[in-house]
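Next comes just one chain, in structure tokens: the form predicted on its own.
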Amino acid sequence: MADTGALDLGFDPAALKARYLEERDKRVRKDGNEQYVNVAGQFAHYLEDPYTERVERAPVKDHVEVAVIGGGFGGMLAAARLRKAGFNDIRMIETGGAFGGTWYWNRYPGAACDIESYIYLPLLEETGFMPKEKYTKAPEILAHSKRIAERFNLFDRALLSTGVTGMKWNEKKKAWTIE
């Protein structure tokens, strides 16, 4: 086969990159993170979960084989695959009062998936679920999150309404301490 030189991609990669950088630069602000309001003082109430009553409990001090931080689709999918691989000692840690990640928090009227639900929603076949609409609404997505958690026993030993503030490696125990 003869070398025909560079492949004909049908576009100029350098020109495309320049266009993307130009568009990005329109959106990047000079004040960077300073543009954001600190969630303190008069805004501190935004840190509270309006959907689940907070219940105080003693700190949990035990050992688990796997800790998954985050109960959104990424965390649930990881935990589901771990369950399927035979791991049973899984601890889910989620700031929200239930599973769902973004879909737990965003419950404003009209909230819906902005890409095809059949592509976006994980574990459809494993849960036997088919979205009602191509761009399904937030309540159905939140319900699917609960379905996943139930199907893969993620509520078992889950720490909901629990934020992670740090992690430290304990060399002697060869284990992470999650705060």
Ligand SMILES: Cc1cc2nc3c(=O)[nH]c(=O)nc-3n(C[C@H](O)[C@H](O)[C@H](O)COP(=O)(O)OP(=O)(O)OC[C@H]3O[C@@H](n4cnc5c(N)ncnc54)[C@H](O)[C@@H]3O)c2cc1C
Contents of the next structure:
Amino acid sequence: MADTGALDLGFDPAALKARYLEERDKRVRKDGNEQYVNVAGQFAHYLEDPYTERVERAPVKDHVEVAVIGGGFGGMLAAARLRKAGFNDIRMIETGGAFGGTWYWNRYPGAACDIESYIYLPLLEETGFMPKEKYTKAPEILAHSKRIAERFNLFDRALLSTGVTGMKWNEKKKAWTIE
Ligand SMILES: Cc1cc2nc3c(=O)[nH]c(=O)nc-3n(C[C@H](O)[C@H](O)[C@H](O)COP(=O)(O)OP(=O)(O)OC[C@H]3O[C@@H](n4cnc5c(N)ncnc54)[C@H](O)[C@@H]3O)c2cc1C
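Can you swap the form predicted on its own for the form predicted in complex with the named molecule?
Expanding to the full complex; the earlier chain stays at the top.
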């Protein structure tokens, strides 16, 4: 019997899903995480932040409603959307000394996005920013990250130059303890 859903859509979702899975399987390696180089020994310096001097501070011990770990586009977007939804008690925690994630860490000459800026850069309308180029360069993307952080007040209570080393769920308090 014909699948009416497929007829309505003009394609067969099950067949399309199978095709995507087939392509995915070609790319998934058997060695999984073993394929990656451990960032230790001669590579350990890659864990250091060459852009921002780390200033020692006393440990912070308090409670926030939302903690976002990672200040790249993913974390910033989540926090910005939460702010728009009315959440105010938000804390960003980021290993790097500033927001931007990928664009904070990658500063080699010529680095740029390879998807059109107008599609790739988040929150353009909300920040009123128009990228200068079709494939905008890394410094402009880093600057846009700062713009997002300022527009959505993400610096407020943020812990920068701060890496999360562990998280434990406290069932009694219904809260995460973040280390
Ligand atoms: C040169 C270049 C060009 C690219 N171009 C494109 C493009 O055109 N289109 C596209 O879609 N993608 C592109 N990408 C991919 C890019 O990485 C993603 O688009 C996006 O920026 C990833 O955002 P993210 O928030 O998921 O991760 P990230 O940007 O990696 O952010 C994660 C953040 O979490 C922080 N973090 C990690 N662990 C911890 C911890 N334990 N404690 C505290 N903080 C932590 C990291 O320091 C980092 O800042 C490009 C990447 C590069 C390098």
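Positions refer to the first chain, counted from 1. Quick caveat, the model's predicted, so the values are computed rather than measured. The term rigid core refers to the most C-alpha atoms you can superpose between the two forms while keeping them within 1.5 Å.
J.: Which of Met130, His63, Leu47, Arg27 lies at the hinge where one rigid part of the chain turns against the other between these two forms?
T.: Selected hinge residue: Leu47.
J.: Rigid-body comparison between these two forms: how many degrees does the smaller part rotate once the larger part is superposed on C-alpha atoms?
T.: Turning angle of the smaller piece versus the larger: 16 degrees.
J.: What's the distance in angstrom the Cα of Glu22 travels between these two forms, core superposed?
T.: Superposing on the rigid core gives a C-alpha shift of 9.7 Å for Glu22.
J.: Having superposed the rigid core, state how many Å the Cα of Asn33 shifts between these two forms.
T.: Here the C-alpha difference is 5.1 Å.
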